[in-house]
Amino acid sequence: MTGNPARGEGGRVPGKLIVVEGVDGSGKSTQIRLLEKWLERLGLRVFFTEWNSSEAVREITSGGKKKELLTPTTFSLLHATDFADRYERKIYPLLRANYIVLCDRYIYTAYARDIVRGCQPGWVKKVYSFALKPDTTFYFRVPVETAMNRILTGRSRLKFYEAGMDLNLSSDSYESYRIFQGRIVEQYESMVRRERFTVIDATQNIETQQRLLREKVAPMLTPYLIKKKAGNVEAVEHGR
């Protein structure tokens, strides 16, 4: 898929794209799943997808990670292939079908991680230039130490690439992880204004964070709820 279909005449997609971003341990996955359940209770058509979940490249990516053979460019291209597959087959078609699409990580994860790994920012952005801009992106801001404590609770070890060991930041995997995540946070923070992130304080309790998400999303739902109400009225009038 080439180009970047605009949300306007010609390339318009009626659906809504809602994205959550943040470092591992920020709590974003919990929040988007809660949002998904809320939207489903409202009777809306919702589709959820997450980063690095395409069956098309999962085996290749897993094999490369196990052998610790992935270069920054290879890593970037594998994730881009994964994203493009999900985007072409699911995300974009469902947006065209007026679904609410929820993404646990989007192109901004690639911007952050690939740039930290040494890929050129302009090149990374060009790779993902086909992707629509989200209607809203929630960035879950959390101190690195807090996120680390959440991730490491009950964990006996960190995976090689998860810890950023390929970057030679430290011979200690936990210290490497701390430095790696800190650099990713810096990239996210640099995107806050440029990409118009809605920042969520991820140190707040789960209920407060979810309330903030719903308050932001609620105005987007008006067309869906009006259409749903009209459909219900029509069904009653025709005895369905």
The other form holds:
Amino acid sequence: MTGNPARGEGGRVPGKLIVVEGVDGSGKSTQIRLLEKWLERLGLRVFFTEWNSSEAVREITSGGKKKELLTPTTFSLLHATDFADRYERKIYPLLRANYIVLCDRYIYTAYARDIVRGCQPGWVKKVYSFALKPDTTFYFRVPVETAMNRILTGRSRLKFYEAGMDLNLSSDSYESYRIFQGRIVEQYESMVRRERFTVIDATQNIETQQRLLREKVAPMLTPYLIKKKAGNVEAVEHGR
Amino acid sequence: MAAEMQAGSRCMNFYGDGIAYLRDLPVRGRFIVIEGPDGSGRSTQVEALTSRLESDGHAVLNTGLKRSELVAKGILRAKQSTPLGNKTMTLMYAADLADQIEHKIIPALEAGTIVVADRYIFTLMARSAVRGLGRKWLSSLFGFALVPDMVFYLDVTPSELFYRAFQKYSALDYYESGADMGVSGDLYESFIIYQKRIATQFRQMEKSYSMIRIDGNKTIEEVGAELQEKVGTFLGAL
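In place of the form predicted alone, the structure of the form predicted in complex with its partner chain is requested.
Entire complex below, previous chain first.
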């Protein structure tokens, strides 16, 4: 696989797929929302989707979480079901229709979490092998402590699976969360080169990070903007 | 390892990668699967085999598709609302099976129970394959599944299946007649084409998954006798 074009089992598509990845509290959701605002202002067709948001699947997953029924395998399969539903009905058809698709978390979240939970890496990758590779994946690198402080501000407790309590890392949920997030970070770091992540230093201020995102995305927009007026191209070049 | 194991116990065998964290668990029970389309007499045979095994003094657990605490209701709800994509549906059924394998089948096998499953991964693979999903993807996805000791396939000709289905329900099941695939506007034709394709999938899996094919066109008694004799021989030889 060379160059940018998104490829997978379905072959090439005209649209662009942009993904943000990183641990909770890395600031990735804020950044992708700001990117969406910018693309919308440029008058482009944008679709945003986030992890674990399929209506058909969410009830099952949240029921399983509430009752603490999930094992690493069922946890993985339900998230794969959620992803497949959004992929089959939204992401893939919209990429075919030349949309810019923005994903808050993508298959790399599954790779990281499922492998940390003890699923076989080869199996997890095969399950998600139908998914097109993104044109760009921004990885928000942040020290675990910083991310934790951001997440825990204004919250009194962590949820069971969120804290990785199913892994029996520690009986203290904060300690468990710290260890769990640390392992997720290790997984992300191991993917940086192989999956060609664009690493964003997420300790920088929000405006700086957003400028970096826009600079990276701008060249992808040329085909969309050819038919639009010159003023737009200028706005793209200046990331406004 | 051998020293810790009780008599008759052995490690579980999985088709591929998946539930790696359970690989070395010793089990003593046996796992029997009965596959076949609706109208093949499958459920009747599961029931007959179960009572036969119980009367012989074995503890038996029945399982099947859509019977997990985790996913079953979700599948039913999902089927009633917006039609889901093929990959989504397959993954949801896979989650249902994985939940049952981990929470019902494996604990039962550890306790020495005989598990009799009314359908298993083979139905799911056949259904998904005829709807265009890749064989390789399907077999690695179901790599988490436990290898059964015996897999029976009740083979019934499509026209006989149609007759039985209609006699029983006076209607045809939407998915079981492949109506979602749009192969034909004529429901009879659609049913026949669909069931033929499913049967072809089963034939292709027969060897690699060591399935025992039984002619399901015969009477309930004849099929039951053949099936129970084979199970009896297997259990007796242990």
